[in-house]
Amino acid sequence: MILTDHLPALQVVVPMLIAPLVVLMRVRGLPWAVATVTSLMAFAIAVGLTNTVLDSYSVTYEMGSWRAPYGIELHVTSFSALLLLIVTGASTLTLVAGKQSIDTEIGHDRQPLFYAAWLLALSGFTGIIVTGDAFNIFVFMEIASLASYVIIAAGSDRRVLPAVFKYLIMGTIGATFYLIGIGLIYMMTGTLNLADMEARIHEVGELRPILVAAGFITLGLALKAAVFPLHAWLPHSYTYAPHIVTAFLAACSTKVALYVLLRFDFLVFQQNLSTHEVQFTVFLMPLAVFAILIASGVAVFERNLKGLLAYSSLAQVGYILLGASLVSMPGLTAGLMHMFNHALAKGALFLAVACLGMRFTRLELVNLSGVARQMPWTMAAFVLAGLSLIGVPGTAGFISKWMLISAALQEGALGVALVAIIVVSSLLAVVYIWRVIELAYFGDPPEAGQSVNEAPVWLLVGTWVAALMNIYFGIIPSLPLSLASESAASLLQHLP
């Protein structure tokens, strides 16, 4: 076989094998260089898989040449490709741009361990996305979670320790619930392969254990995805983590958990449980609405910049779930499209935050008064990304919000109410983004002798690349739109 035939396995294996080697590298700058090149390789593999998926719809790889369901199968679809681009792209861009920020926050003696954990997190996320085995999802979920705890806690801010502990407890509960659900399904079907599981559930005479399993799995993954009101771990973890870590995880962590949630709910349960479609909507739609309104409202009054953007992320998770809860082709396409667009916007915003973090030890909004006069390029990138988050025409965020509004309007009176909620939330986004812009551009500058310089060049360049991608994909959204629409069609074809 040629090398391209092994891309699904290489997507996971490359960062996983290089991670322990990075621990041994004690030459200053070498761990960063190796981790960055490895992440770039993972991104190139993701691009190759995306091209293959666009040509042939899906890619299947049998580990050890053992056929599923007896062997472990890797399966890459358009949905998988969309998430692989998000995860590997976020990892690569943040590593390339963030070296100086990481050097500032993390001592050189700890950097080999930090970059090794980063690669393990990358490997875990990609493993979750490509595997077709329910138990392996749990294994990769634990790899990604444990590595995420390490890179979040790696900074010098001691306030991150209780935040990581809360994240660890909530993540462990979520993983336990997921594992209980998988155990119940295995008890009733005798298989762990997702495709085989879907085929066998309808042969089960007693469906009550399957219904309980669906509840455990949905609740466990909702904890991992920070679905309201199970979001308590996210705001402080994002606020006190090293800035580059926040940019990486904010772009992809919750998206991967939502990916698994949608795979189970649409591929495994929808066709086999006659009432599941209704239960899915009744359970998720109110939670999505509460997340959109409450998290946006909290962000309006948040005084810390990273905390503000963290609560904004909770609202954006609500948008994704709202689209999925419509259980329609337009709604699901809009939700999946918003996964990609939110990753672009929030990644750019947190990279801009990393630029500010190079010059300010505390990122309270009051400390940023007048900063745009001294860091004009940083704040201009922040404004561009903020416009995408709001959903201004010409940005990527507008595409998915407009699609979500169009999908909601097809639902009659309920859709009109949902559109009103989306509009109110977007107005709240205008308010909290404007709070930052007003202080930065119109606030009083720092006192004499407290001059602030622009961010380092590479970090600034990375921030602008992310910001301009919001414009590019707002004008030419064909790639993510194609992947999102094919993903939605694939998920919905399993409906009864």
The other form holds:
Amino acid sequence: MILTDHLPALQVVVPMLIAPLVVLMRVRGLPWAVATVTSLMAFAIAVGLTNTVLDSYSVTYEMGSWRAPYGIELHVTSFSALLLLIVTGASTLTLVAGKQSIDTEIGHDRQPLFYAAWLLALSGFTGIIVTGDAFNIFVFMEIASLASYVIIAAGSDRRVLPAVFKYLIMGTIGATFYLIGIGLIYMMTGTLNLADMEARIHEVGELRPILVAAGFITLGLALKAAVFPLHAWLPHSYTYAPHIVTAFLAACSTKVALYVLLRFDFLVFQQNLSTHEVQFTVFLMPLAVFAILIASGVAVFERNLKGLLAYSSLAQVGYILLGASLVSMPGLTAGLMHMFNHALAKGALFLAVACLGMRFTRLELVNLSGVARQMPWTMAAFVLAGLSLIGVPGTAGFISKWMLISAALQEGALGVALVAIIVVSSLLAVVYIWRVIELAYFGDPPEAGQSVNEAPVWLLVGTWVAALMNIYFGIIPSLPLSLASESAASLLQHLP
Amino acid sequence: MTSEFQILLSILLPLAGAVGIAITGRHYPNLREALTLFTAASLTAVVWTLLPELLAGERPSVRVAEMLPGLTIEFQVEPLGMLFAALASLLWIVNSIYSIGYMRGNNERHQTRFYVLFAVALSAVMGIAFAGNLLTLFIFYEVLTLSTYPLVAHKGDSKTVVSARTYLGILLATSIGLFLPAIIWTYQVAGTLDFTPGGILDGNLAGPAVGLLLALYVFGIGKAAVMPVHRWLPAAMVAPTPVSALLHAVAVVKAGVFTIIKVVVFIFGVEFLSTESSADWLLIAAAFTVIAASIVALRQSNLKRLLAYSTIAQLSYVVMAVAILKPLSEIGATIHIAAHAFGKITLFFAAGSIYTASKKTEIHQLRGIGRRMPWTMAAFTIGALSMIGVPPTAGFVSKWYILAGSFQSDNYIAIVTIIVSTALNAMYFLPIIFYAWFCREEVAPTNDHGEAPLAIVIALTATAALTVLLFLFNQPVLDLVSQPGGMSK
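What I would like now is the form predicted together with the partner chain, since the data block earlier showed the form predicted on its own; can you produce it?
The next block holds the full complex; its first chain is the one shown before.
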């Protein structure tokens, strides 16, 4: 076997093995450098896997050459590739750009631990994505979550502690629910391999434990994905976490949970439970609609910049779910596209926030009055990414919004109502993004004479790379589009 | 130079100019303004050299990218777009000369930002004019909205920012809320968004749905200012006068009616619409806007706001002419775009000239000003006569064709509207002319002013001359728009 055959395993193993080494590095700057290089390697592996997936439908890898379903199987599809690109890309870009921001927020003595936790989170996320084993997903989910709690709490802002404690409790409940569900399914089918489960669950599909398991798994994952109304942990964790951590997690953490949720719903449950469509139409779709409207509404009145963007993230989770809950090829493709495009927009926005964070200790909106005059590059990137979030044509956000509206329009009268909701929430997005822009560009600086400089160059470069990717993928979206439509096709393969 | 390259160049050139202006602006204001003029002149050259090819019947097109399967970013030059681009690029030169006089004469702040965004806006206008399908048009339509927002908010005080919020709010809300769903709906039923002579909807849509889709378009294209989505235009008057002149009398508002014409002619198709009775409301809505806006204009005391309401009425003239759905009136609509552009930019130039020289903004202050500013008021008179439709001005020509089209179809609503609005136009423009020339100043102004700066006078004389010239030499324009494959099938 040559090295490329081991890519699925290396994707997870590389950051996981380097993480403990990072703890030992006491030379200033070295932990960052090693973590960045590792993340870059992970990104390169993800790109390699994407190439393979684009050529030949999917890659399976047997850990230790144990045959599935007895051994653990890694399974990389186009859906996993899409998520791998998002996660490793977000981690790499934020690490490359964010050194100075991290240095100001986290003391050098604690940095080795911080970067080790970061790499563990990365390895956990990629593990969830590549594995084909339900229990393995749980293990990696715990790794990713525990590491996330650590990096969120790493900042110096003490308000993060209650927020992260809330996240810890809710996250643990979510993971436990998931574990209970898996346990019940294992009890009934005797397998943990997802592909095997898919085949065997059919025989026992009508029995109550399976239904209960479906409920536990859906609820547990919805908690992790911050689906409304299980979102309470998210806004404060994002608001008070170190800026770079927010940028990393906002781009990928909820999406990974959604990825597992969609895989269970579409591949394991959909064709085996007789009335499973009901879950989408009467359960997930209304939740998605509430998430879109309520979270956007809250964002309009939010006073803290990061809080505003965090609520906007909740609304975007709603968009992704809405697309999926249409249970149609165009709808699901739109939802998956939005995963990618939202990661681009939110990543860029939170990087711009990190730029602002270099110069402002408090990020209440009132503090940012007139800031565009002092930090023109930062705010210009913010505007670009904000336009993508709104869905202005020419940006990535427009592509997914276009696809979502087209998909909804194929649903008849219900679709027209959904279009109205999408339009209203887009307008709410205009309002909350414009509150920031208007204040930054036309507000009066709070104190004359107090001058602020532009953010450090590297951070700006990273922010602009992310912002320009919004434009690039808004005009040439063929890469995410082919991944998303292939994933949608594979998720829907069992449906008539 | 191939025509494909020319099309792309006409969009990229203003953008390149914007970058140049931004670089030179901070330290070399003279170079910055020279660069603006140079960009405007070279853009005009590029656009106008496309003209012969078009008159020979060519329809050059170029495809840039494919966003989603079947959805492309594509440009195609056809007579209507050519006219719009030619108009906007030519008037940009004149307007730049005027801007230099105005911005310096009033010591405005942020002049670099002003020139940069102006160039970006012109790039968007070229994109709209040459768009080969609705998606491309929509992209540049939004770019135009976003790039003009900071120009409206230019002053930056709280009153201006509130007005700019109205401007952006209405234009973005209508375009995202109505225009975009209309486009997606069209794509769903027709499977394409390409501008096609004869339309793409015939056979794909019927009954009340046609009227509904048309409503989504007409009110979604907020830039056309059909009531009740007109409020952004008076709000935009807080901008510096060059912005009001080129953008809110020519580029932005004409982009609106231009889009409506494109949608009616190349998406619905004139013949298809004339068979659908559910689309008849458009004529009445436009006629109502013409009359109502004229009546509101009567009651204005601020000169720029009066001009804004007059613009709303004149835009709906174009929409009404389109809605008559007769070849003659479609030609009239197209010529009215040009005629109104020349006339209204002259009027705004005059208003800005008066403000620069005397700081006067209200109509009652204008007694006797004709003696102090003869050039300005002469130009104003020509512009006003063109609005009313008196020969020898351009307004007469377009009104002639629109009336001819209405008689062709015995459309009495349109005929009555044109007659009444002509009377109303006379009622609000003639008193100003009378005050300016035939009354004496009640009190002498504190600053004993004469004419505005030379750059301003040159610019408004040029546009006034164009207003008269279009009356005398309208044949080339007629030739252009009455080409086969142009307006009529």
